[in-house]
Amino acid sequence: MGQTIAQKIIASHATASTVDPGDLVDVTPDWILANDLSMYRGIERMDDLGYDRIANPEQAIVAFDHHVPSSDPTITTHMNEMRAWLDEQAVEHFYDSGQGILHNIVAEEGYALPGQLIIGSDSHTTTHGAFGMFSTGISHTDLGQALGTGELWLKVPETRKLVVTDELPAGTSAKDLGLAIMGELTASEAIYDAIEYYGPGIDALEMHERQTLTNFAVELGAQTGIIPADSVTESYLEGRARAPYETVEADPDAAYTTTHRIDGSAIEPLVAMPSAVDNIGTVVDNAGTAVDQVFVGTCNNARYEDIRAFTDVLGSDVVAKHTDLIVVPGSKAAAKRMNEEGITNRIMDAGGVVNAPGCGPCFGAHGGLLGEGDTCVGTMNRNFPGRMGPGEIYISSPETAAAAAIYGEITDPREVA
């Protein structure tokens, strides 16, 4: 029986020629990745585990997003103290506050790779799938475990294949596909399995399209989802790619636990409704909700492609009255390119505020909470209860959320001229 695109990775990170699901196998990452959220209880899981010392400093990439800026004392107090051991670890993939979320730093500075097997203390780790490598997220004691030794015992999933048969129509996107994908296979049926997505839908996203899809894959509960490398894949890293990288492709006769088929022309702008990721309706069906905030961020949409396609939509708009915008670029790169082109002031001038690179108000610790009865449309890729505070949460593409801010209530961007 042949091998999909996971086995392959797997196997080739650890000591065997082949691996089957279930196999329970030690592996070494190319990258072993952390934030500001983990890295201080994974340095407190290192001591607990007997290890004073990162086995390899090179594997560590480190990025300090979530509490950009700190809003706390004792936060910034941990901050200062993991600075001070990550310089006397001498970790040089180092990125402080303001350089960006972790994953969109990873996919910009050309660290993931075709082939590659990446671990990371952050559960949207999935996101670099989209690359075509194997990618998953790791708990603390994962973490420290993986730093001490550089390995870590992984075990083999199932992999199941995901089709989608046709290109998106005009107005949807990656985020309305991953959203009817949610729906589909809904937040428990692919538990630990890995996911590979083919078919011409696929083969058509760009890659900070396929990044979104990917980032999505632990929301529904897999341990990675995989997009096979293909020449959108090799023109991004052309220039960037940090090192020589070999594609991988699943075996003729790979197998798979189940195929899942997705219309791509079929797809609608989609919301995931409060409060669970797999609660999907349809921008039509919920047209008219009030919105008292738009969010435009987080490792899901934060790239300068999906702010781009938000200010598109937004064009000459301003904000509705009463409603709040609050837009936080993925990366210094992508603020950058937004001051160079003249997006921050486009949503600046039509009342939005611009923040700091991080991940923002998304886990609720700051930079936009929601208040009692307050309801959100934002990027984001959960909308879990008290997830930014007590309000609600609707899940959207970056188009549905401009157009939510035009009008201050969710509207389908379709309809906006």
Contents of the next structure:
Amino acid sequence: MGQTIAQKIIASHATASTVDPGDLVDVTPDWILANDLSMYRGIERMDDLGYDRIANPEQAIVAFDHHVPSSDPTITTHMNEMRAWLDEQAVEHFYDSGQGILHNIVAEEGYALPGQLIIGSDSHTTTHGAFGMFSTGISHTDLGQALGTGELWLKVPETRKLVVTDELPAGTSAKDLGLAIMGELTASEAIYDAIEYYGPGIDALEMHERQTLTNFAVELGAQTGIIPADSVTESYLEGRARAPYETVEADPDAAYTTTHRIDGSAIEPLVAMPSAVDNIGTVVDNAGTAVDQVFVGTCNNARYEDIRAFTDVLGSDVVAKHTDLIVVPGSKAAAKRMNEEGITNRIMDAGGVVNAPGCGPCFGAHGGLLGEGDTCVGTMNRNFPGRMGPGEIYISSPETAAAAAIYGEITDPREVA
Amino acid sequence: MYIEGTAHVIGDAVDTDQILPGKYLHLDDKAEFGDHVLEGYDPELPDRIEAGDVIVAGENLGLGSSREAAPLALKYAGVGAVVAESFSRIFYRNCINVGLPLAEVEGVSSVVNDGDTVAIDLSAGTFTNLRDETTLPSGTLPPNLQSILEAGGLVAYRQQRQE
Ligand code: SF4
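Moving on from the form predicted alone, kindly provide the form predicted in complex with its partner chain as a structure.
Full assembly next; the chain just shown is listed first.
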């Protein structure tokens, strides 16, 4: 029986010739990722586990992205302790506050390459599957164990195939496709599986759009979501890749448990309604819902192109009177390009706030939390109860977020002239 | 491994934000996580959960953020075990790593009411509601993961092996 991409990549990182779904396998990842939240706990766990040193400091990539800038004196102290520790452990791939969200940095700085295996102490580590690799999230004890030994066990997943049969219509984006997939597979159908994405609707997507889709893989419960590398991947990586790489393809007779088909041409603007990621509705059906805050940010949807898509719809309009607009670029590179092209000024002139690159209010600790009864439309990936404070969250595309900002209510972005 | 305790029934898709809200993640004293366990799901649960109780959940328990603080909150609140129709992947790993016994039991949410006494036999792979003796099969863990759980988590497991 042939092997899927997930099986092949796990096998090549475990020096097994083949692996079968359900096998528990020790792998040596190419990269081990951590952020300021998880690194702090990871250091504690390394200590508890009895490891003094990171086995291979060059395997680690750490970015401070969650508490940026620090919102609490205790957290500032933690960050200072971590800086000293990372120095002492000779971690060179360290990105301090303000460089951006870990996942955006890993892609933009050319770390993420086809054929690799990445584990990261952040659930959205699935994002890097956009580069034709196996990339999955872990937490603190696993981080301590992985850093201390350079290895970790993984369970070989079963693989589902997801085929998007056509290109997306004008006025919709990869986010809408991602939300449509959420509606189709729900948050629990694909638990522990790998998903491989195929079809003309996937081939046509640029790298920033592909990352929006694979970022969502964890919301589908999947261990990883993989978009096979192609010429789009190669041109993104030209002049950016930090090392040579080899793309991995599935065998023609690879065993997929299920094939899902999505008609890309039928995609329309969608939202995930409060308060579940798979509570999907159309923008048309939700039109008129009053919006107190619009948030453009997160590792799902705040790359330069995403924010550009937002301001393209915003045009020269201003933000509705009773609505707050908060934009948090996903990386310093995105923020600088926004500055150079006048996008930052446009957002400020419209009445919006542009904050430092990082996670922003996404995980509910600072930088734009919702009040009781507030409604937010945002480009994030999660709308769980209480995620950003007591208010409610509608997840949308940047285009839909822009239409909501202009009118102060959920509005079809295709109607914005 | 055998665990018996009073059940608290929670719904489907209870995510880690509800198990331990993000604003508590930086607490230095991890024991305090337990004071806020499941606060995002029901603010009264932290008061109602007592040492040795069992959480009985629906589908996809622990989806969302990778925070290990979520199973730690359950552990520090004294929860004896978590039983669910299904678990989210990272949460599942984290339970084993922190030594919080867990069992995946299909159909469990329809046979348990709040306050029932339930029993989980992890070695035999059975779940029983002692109120009416309803018994359901629960999956068993691969032997090496079972050993980590029995030791009380990965840290205790490594310490035992070094001794
Ligand atoms: S942007 Fe949000 S989802 Fe992404 S890593 Fe940061 S907190 Fe997590």
